[in-house]
Structures are given as C-alpha cells and as structure tokens.
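First comes one chain, alone, set out as structure tokens in the form predicted on its own.
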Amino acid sequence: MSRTSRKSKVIPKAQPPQNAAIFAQDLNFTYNPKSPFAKHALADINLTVGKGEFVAIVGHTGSGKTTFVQHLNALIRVQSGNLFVLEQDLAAKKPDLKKLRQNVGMVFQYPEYQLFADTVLADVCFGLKNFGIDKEQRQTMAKDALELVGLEFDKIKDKSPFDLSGGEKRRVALAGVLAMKPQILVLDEPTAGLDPRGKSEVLSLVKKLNVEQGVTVIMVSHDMNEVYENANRVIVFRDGMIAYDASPRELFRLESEIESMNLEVPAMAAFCNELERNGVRIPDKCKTVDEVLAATLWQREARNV
C-alpha cells in the first residue's frame, strides 16, 4: 500500500513502463487558472496502471477523481506533467485523439441519457460511423457488441431505445461503447440509478470484459460494496492527490481512516475486520461471502486437526 503526498521537485519526463496502460507523472491541473476563481483540482498525481487491471477510483465529491478519469481519453487536455495512455503521450500538442478514444472507451453515468437515435441499432452504430467504418462492418460490429452485452440482436435492433427498460437502456449504451472494441474502458458510477438485479448484471459484465478479454477497466464509484466485490486495486482521492493505492481488502481494513474520508467500509470488509479481531484470518481474496465461509470453515477444521 503507498500513500503520497504533493511533491515540490519537478521529475523530467520519463517513458511509461513496460505493459502500462496509464502512466501519469506529475500530473496536475487547476481550474479557471490565473482567476480569484482558481481550483487546483489536481496535484501531482503519479500513478501507473496496468494493462488489464480492474481498478476503482474512489473519493469524496470534489476530490479530483473525475477531474484525472476525463484526462484519460483527452475530454480534459493536460495542462502540467505527464500523461501516457497506452503509449500515447497526451502531453504533446497534436496527440492522435481518434486512436485515443477508439481505443478508450468512457461510460459516463446514466450514459442512457445520450441514446437519441431511432432504432438501437442506429445508436449502437453512429460512433462507429464518425470513425469511418463502412456500413457492413458496422452492423457485425453493433450485432457483436449487443450479444456481448447479453441483448439478442434481432429481437432489439429495431427497437426505439426509449422503449427499453433501464437496464436494457444502460446495456444498449455500455454496447455503443464496446464496439469499438476498447482496451481500456473507463466507467463513472456504471450502476447508478439501476435495481439490484441491473446493477449485478451491468457489473458482471464488466467483470467479464476484464477477465476473459483482458479489458483494462477504471471504475469511479461511490459504492463500496460494489468496488469491494469487483476491483483489484482501489484508488483514494482526496483533495487532488492520491491519499491510498490498495488492494480492497487492505484499503477497508483501516476502518477509522476510510470513515473520516466520508466514505463507507463495505460490509462483508467490516465483516471480516470483525472475524480478524476475534482470531479468524481471511486471506485477501476471500470477499464474497462462499469464500469468507469456506476460509472460516477450513480454519476451524484445521484446528480440530
């Protein structure tokens, strides 16, 4: 686990590490600059991430998370350090922005708020067709993305996505999105809004795309149960820096300092806190509750042994 603070000493500009899909270095970014009105939203931020792993950033409002996730596909240009996505140098002047966003897909919440075509499959299709993509490919393309999302294409293609239900409307989004086929798709609370049954199903998917396809995934959430259940390294901002880099279980085990951050402590974490303090230790990559059960029942056997 690291924790940083904002650092004075300017760093010249390095080269991503191998197998990075984000490297920042010194990032930073205010607000309204040279105006009474000047925030410093970010500040130094250093990170790097990579290629396929499921990281969840997390903060209170204002904190600067989503200030850095609009950086990642260049919706918010850098004004000072160094940003690398996918090899790509989004400091430089003239950075290739159609292979950035070709290549980074960005799900903002309630991204059903932006389907206005006629028929689903039009909606699915207009991105694909700002980058050029002849209309045969685009149709296999949008038809790939629907069943991935778990729609069945004949049957929701001509439909009007104003006639789907949220979920189906959340999916038919999330599918303009995965058409293009990203390596990296950046989320901005992907549940919101959604019942429980949408919710476990938009991040199953999810769950899917990085597991089995290898998709580089940063999710923005204020839920705690659902970051602690899906990602493998979770990011705190506070106050435009990087307060915590963390496994889930490790960040949730410090209770008292994720409370004073305004956030909440999961409750299968606060579960197992509870179970460590009265002897019982669960390994970190227990956190479902199948698993937290099986640890405690094979430690309990092992001590009848």
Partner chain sequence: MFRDVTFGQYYLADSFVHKMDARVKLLLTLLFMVGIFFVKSFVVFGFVAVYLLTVILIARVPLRSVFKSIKGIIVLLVLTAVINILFTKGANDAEQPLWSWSPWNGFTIEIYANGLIKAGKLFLRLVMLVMGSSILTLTTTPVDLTHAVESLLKPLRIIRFPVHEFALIMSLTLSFIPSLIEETDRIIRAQKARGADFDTGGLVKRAKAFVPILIPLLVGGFRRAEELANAMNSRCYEGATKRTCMRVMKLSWRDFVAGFVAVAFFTGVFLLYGMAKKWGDITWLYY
Second form
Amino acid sequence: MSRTSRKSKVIPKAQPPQNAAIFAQDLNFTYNPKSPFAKHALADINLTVGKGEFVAIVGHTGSGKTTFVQHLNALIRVQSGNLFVLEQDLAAKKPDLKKLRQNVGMVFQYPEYQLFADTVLADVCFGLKNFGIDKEQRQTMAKDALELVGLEFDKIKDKSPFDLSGGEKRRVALAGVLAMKPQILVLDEPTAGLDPRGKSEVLSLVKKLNVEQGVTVIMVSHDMNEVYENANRVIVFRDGMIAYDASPRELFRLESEIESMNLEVPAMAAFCNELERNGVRIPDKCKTVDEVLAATLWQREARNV
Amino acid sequence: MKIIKLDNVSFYYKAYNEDGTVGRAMGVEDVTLSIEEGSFVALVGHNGCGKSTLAKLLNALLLPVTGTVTVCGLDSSKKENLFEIRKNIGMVFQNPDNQMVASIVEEDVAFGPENLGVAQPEIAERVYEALDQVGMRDFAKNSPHKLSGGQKQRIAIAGALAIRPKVLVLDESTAMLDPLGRREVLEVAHKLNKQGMTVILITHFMEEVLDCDSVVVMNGGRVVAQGTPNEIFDNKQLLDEVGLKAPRTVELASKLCAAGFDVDAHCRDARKLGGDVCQELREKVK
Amino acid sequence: MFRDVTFGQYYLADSFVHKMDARVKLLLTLLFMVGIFFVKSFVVFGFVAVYLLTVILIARVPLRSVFKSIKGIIVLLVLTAVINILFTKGANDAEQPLWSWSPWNGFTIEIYANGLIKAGKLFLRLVMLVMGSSILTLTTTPVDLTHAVESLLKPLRIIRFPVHEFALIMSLTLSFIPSLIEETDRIIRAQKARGADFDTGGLVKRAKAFVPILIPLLVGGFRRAEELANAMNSRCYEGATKRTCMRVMKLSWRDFVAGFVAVAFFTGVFLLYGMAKKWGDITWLYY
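Having displayed the form predicted on its own, please output the structure of the form predicted together with the partner chain.
Let's see the whole complex now, leading with the same chain.
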C-alpha cells in the first residue's frame, strides 16, 4: 500500500517501464489557468498501470477522476508533467491521435445518449470508419462487437438505435467502442441508471474482456460493491491527488479512512473485516457473496474437527 | 385509509408494428393496488416493467385505458379532478436537470404555488418552508445548475413540497446520483414520511428498499408480488424471475442461515452479521 | 446578496444601478438608445459621454468590461467608418476634397472633411450605443431582465400577445442553456473518442462531421422537452390563467431619481436637436 505524497517538481523525462499500459509522471492540470476561475484539477499524479490490469477509479465529483481519465485518450491534453499511454508520449507536440484513440476505447457516462446513426450497424461502424477500416472488414468487426455485447447481429443491425430499449441502447453504444478492439478500455460509470440485471451483464462483459482478451480496464465507479468484486486495484482520487492506490481487499480494510472520505465500505468487505477482527481469516480472493459464504463454511468445518 | 387505489388498471402506448401499422405496446396491465396513507412504499422491477408508467398514472399524466385510478377519493379519468389530483401528488423525476424551470432556486420552487394561484406573500412562505424541509434554504438565491446532483434533487423535492401534496412519488429520483446524493435524497424522503407524508419510491437499488414499509414488485406490466422487504427478499424464486437481487448482506445472511448458522436471516448490517458468525465459531471451538 | 449568475456578462457589485428596478433600467436604456440618434454635434456627444461615464462610475462596473463589449463590433465599426470616409461627398459643391487619388481614368477616390465628420459621429454613436446597453447587461441578471420584459409587455395582452408564454420560454431557455452546453461538450468528446475529426477537410466534410453531434443533441432535446413537460404538468402548470408570481417588482426612490435625471438629460438632448434644426447657424450645435 502506498500513499502517494507530493514530490518536488521538474523531474527529467523518464521512460515508461516495460509492459506499462499507462505511465503518468507528475501530471498536473488546471482548468482556466491564469484566470480568476482557475481550478487545480490534478496535482502531481504519479501512476503506472500495467497491461491487463483492472483498475477502478473512485472519488467524489470534483476529485479529478474524470479529468484524469480524459487525459488517457488526449481529450484533455497534457499541461504539465508526463503521460505515456501504450508507449505513446502524450506530452509530445503532436501525438498520433488516431492510433491512440483506436487503442484506447472510451465509454462515457450514459453512452446511449451519443447514438446518432439511422441503423445500429452504421452507428457501430462509425468509429471503424473514422479509423479508416475498409467496408468489408467493418461489417465483420461490427458483427463481432454486437455479438460480444450479447445482441443478435441479423436481428438488430438494420434497426434504428432510437427504437431500442434502454439496456439495448447501452449495449449498442458499448459495441461502438468495442468494435475497434481497443487495448485499453476506459469506462465512466458504465452501469449508471441500469437495473440490477443490466448492471451485472455489463460488468461481466467488462470482466470477460479483461480476463479472456487481456484488455486493460480503467473503470470509474461510485458503486463500491461493484468495485470490490471486479477490480484488481483501486485508486482513490481526492482533491486532484491520488489518496490511495491499493488492492480492493487492502483498501477496504481501512474502514475509518474510507468512511471519513464519505465512501461506502462494500458489504462483503465489512463482513470479512469483522471476522478478521475476531481472528477469523477469510482469504483475500473471496469477494462475492458465494465466495465469502464458502470460506465461512470452511472455517466452521475446520473448527468442527 | 387508502390514499391511492388502482382497480384493474391497464395502459398501452401507441406503437408501430414492423409493417407500419399502428399497434400498441404494453405499459401496465390489469394492475390492482392500494396504498395506505402515511406508508413508505417501494416500487421495484427491471427496466421496462411498467414502473414509470404506473407512476404517471398516479397523477394523471397518463389516463388508464381500462380500470380506474382513485387518488384521495378522486377518479383520475374525470377532467375536473385533474388539478386536485396533481395538487395531492408531488412527483420527482430521474434527471434533475430536466425538471428545473427557473435559473434561480427559489423561483424554481415557487413554480408550483404560482401555478396554483397562491397569493404572493404566501408563496414565499411556502417556498422557504419547503427549502427548510429539504435543508436547502441557504441556496435559495443560487443557480441550480452549479449544485451537486443530490442537492438538485432536493430542490426538485422542495418544488413538489411547495404544492403541499399528501403523496410524494420519487420516480427513479436516485438513479443518476452518487451514493452521497442518494443518501441525501433518501434521508429527506424518510423524514417527510415520519411527518405523515405517503412516499412511493421507485428504484433499482435494493438497499433502498430495505427501509420501506412494503414493496411492490412489477414484471411485464403486472404487479407480481407485494409484501414487506423481508418477505420479498425471502422469495428467491420471485427475485430470479424478475431479475432482481437481494442486497448482498441480506443474501449472505439468508444463505448462512440456510447452512445452519444461528443468525438473523434478514440481517442487513454486515458488521453485526460478522460478529454473530464469529461468536458462533468461537462457541464451536469451546 | 449573492446571486449566482452562470452566463451573460453580469458583473456582481452592490451599486445604485444594480439595485434599481430592472424595468426602469430597461426603459432608460431604450431612452438612451433612441436619444443617441438625436445627437448631431460633437459637443453634445461630449455631454453624452460624460453622462455615460457617470453612470459607469455609479454602477461600479470596471471600464474594462464596458469596453470589452465594443470588441464584438469592431469589424462593423471599421467597415462603416471606411465606407463613410470613402463615399461621402462634400457638404456642398464648394467644398474641396482633402485628398484625392485617381488610379485610372474615370475613377477617383476623394476624401472630404464632411466624410470624416460623418464617419466620426457614426463611430461615436455605435460605440456609445453598445456601451450603454452593456451597462444594462452588466448590472442586471438575465432572470431580472426576463421578469422586466414580462412586466413591460403586459399591456400587449390586450391584443392577445402571449406575454406569459413568451416570458416562460425566455426563462426556460435561460435555465436550460448550461446543461445544453454541458451535453454538447460531452457529445463532442464522445464522438472524438470514436475518432471523429472536426478540424480537417473541406467545408462539406466538416459540415457532415457535425451530424453525429447534432442528432444526439436533437434527440436529447426532445427527451428533455418531454421530461420537462411532465415535470411542469406534475407541478400543476395550466398556462397563465390564474398564475401568481412570487417576485414583486417595486419601484424605489432610486428609480425615481434615476428616471428624473435621465429624462431631464435627454429632454435637453432633444431640445438641442430641435434648436439645431431651427437655427442652423449656431455652429457649435452642428459640429
């Protein structure tokens, strides 16, 4: 567990470590600099995310998390400090934006509000077309993406995206990003507004991409249960700084710190913490209800002997 | 006393079939339901199950195709009752930005009383009373759009309260908020309920359902179950069918209970549940 | 009193002018705008400039922000000045051009003193017009302006002009602008993230690039409109029939004082204008 502290400025440009998907060094960002409305949104962010990690980013509105994730595909340009994403130097004068954005898929909050084309197929192909993929290949890639999100290609491809149900719209919007086969997937509250079933569908899809295809996932979320069960690593933003950077189990052991930041302790973490305080150790990998249940039953078995 | 009564209510939306002819899409079908005055009722179900349609039937934004909706003894299908019904039902919707009519908080809250034709000095009285109830008096002169989501929804609640309704319907009002904002809104709703307001909470968050007096479960436009939160969360088969899940702590508690642990099967406090489990494990060792 | 204003150019201060009734400010601004067209001589322009500066001082708005509003019409200013200088002939046949140039036969550019004077007056008139109206917007919130417009248009109800609806539309627009800007911004970012390119290519290509922004914005607009309609109906909105209004606009001594001074001043301006017409030989009234 590391609590990042403020370091002195002006550090010679470092090279990103091998196998790093994201490498940020003293990243700073101020909105409206040099004006009375100047707002320091990011302060000395130092961070390395390895390829294939599932990182959850949490923190309150205004903590800098959205500003940070928008740096990752250069929607916000580096003001000061260094940022490398997939070996590309984003502090450079002219980074190759096309290549970057093709490899860093970005799913915004309520992505279904960005649908625009007259058919589902055309909407999913929008990104592919922009990145210069030829027509035939577009079709197959769109098909793969729509099937990946659990929609039947032939049934849905000619429908208007505006005629779909809310859950379907969200999945079409996701397919529009996934079609580009990004190596890094950035999601800003991907489950907001969905019902429980929709939530678990989206989450298991993201988890599947991470585990089976090795996609690096950066997920902004307010739902600590969701974070706890899915991420390998949690980064807490507070006042533009990284307050905590730890594995979910380690982080949520710090109950009083979490609560003082007005965040919730996930239910299963609270249960396991209470057991640990009483000397009953549940393995760190047990995070879902059924895993915790199994571990608890095993503890009872062990004592019965 | 039953403040709201629905008798065999059905409602259909107009929809176009594949061949272009006008057909109908189901909203709600054959719903019979009554709501006790002063109660706190949760309405749950997955997206498209008819919850929001039901909410709009309650204050005559939609009128039933068949059946009758009665609010405070008034039949919603009679045109002359419309105004009286809307006076009795305060409604707060999902997106806080889309229900603000003015760019200053106090003027937004005043919109309802102004529509009712309340005399000028009383409007200010109502506005400040409503803002006090949601704890937003200090923001009366602010512009709503700079507030947090939770604060905006509290303003929207104040806007409903200024009409002095008997029932407050929160139609997924917490869906777009962060946990802090949700807590703010729910605290206000429970406080109002304690003061005698009937509250109908439409939500996807099962944790919010725990503190309600009763839960109405909808699926495919129909009411499929109604009961206390414990009764609903005990019914695993029902939850699976409608695609809902009990909160994690409740699920764990009931599973531990089923596995022979002597714990409260409806425990909702994870820490307490952990403590109880530990005690039992310790006794085992002895 | 803190008023959180989100856009427009409102300058927060606690001055005599800020405290005035918005209706009076609006009317006096209109008076100013009309009055400035009755100013025919530089001397009177000087009087008006003093009047304007006094108001700015009383209003406690920085001169810089008043001048900033001129920036927006600078092209217009230069253009009208140039046209007036080039195309105005002498006041009478006797007047000789100050400067002339004939690049080829049959085409001569001549600049007369008369043209310079005319251009100068027009320039002053436009600048003062913009400065005068910017004092109104700097000291009055858009919300107050909406209320003022509604109140002043009330008499038009007799000819069935939908005054209330007109004001409601203004007010709704004001309250929706911030979230529409936010949404537009979000859509642009989202489409950019999918590789959309708004900065290169020819005109047609660029115009086409905006379709993925406009359609979601339009669809979102309809969605918002529907939700807003539901929210308004739920809060018992039934049109203007028996509506009351929380805000009462009350005239105070300030409004009477300011109104008296302004009316007196412009009565003077109108009188001078009349005198200049009648006695054309009083030259200081003319130049």
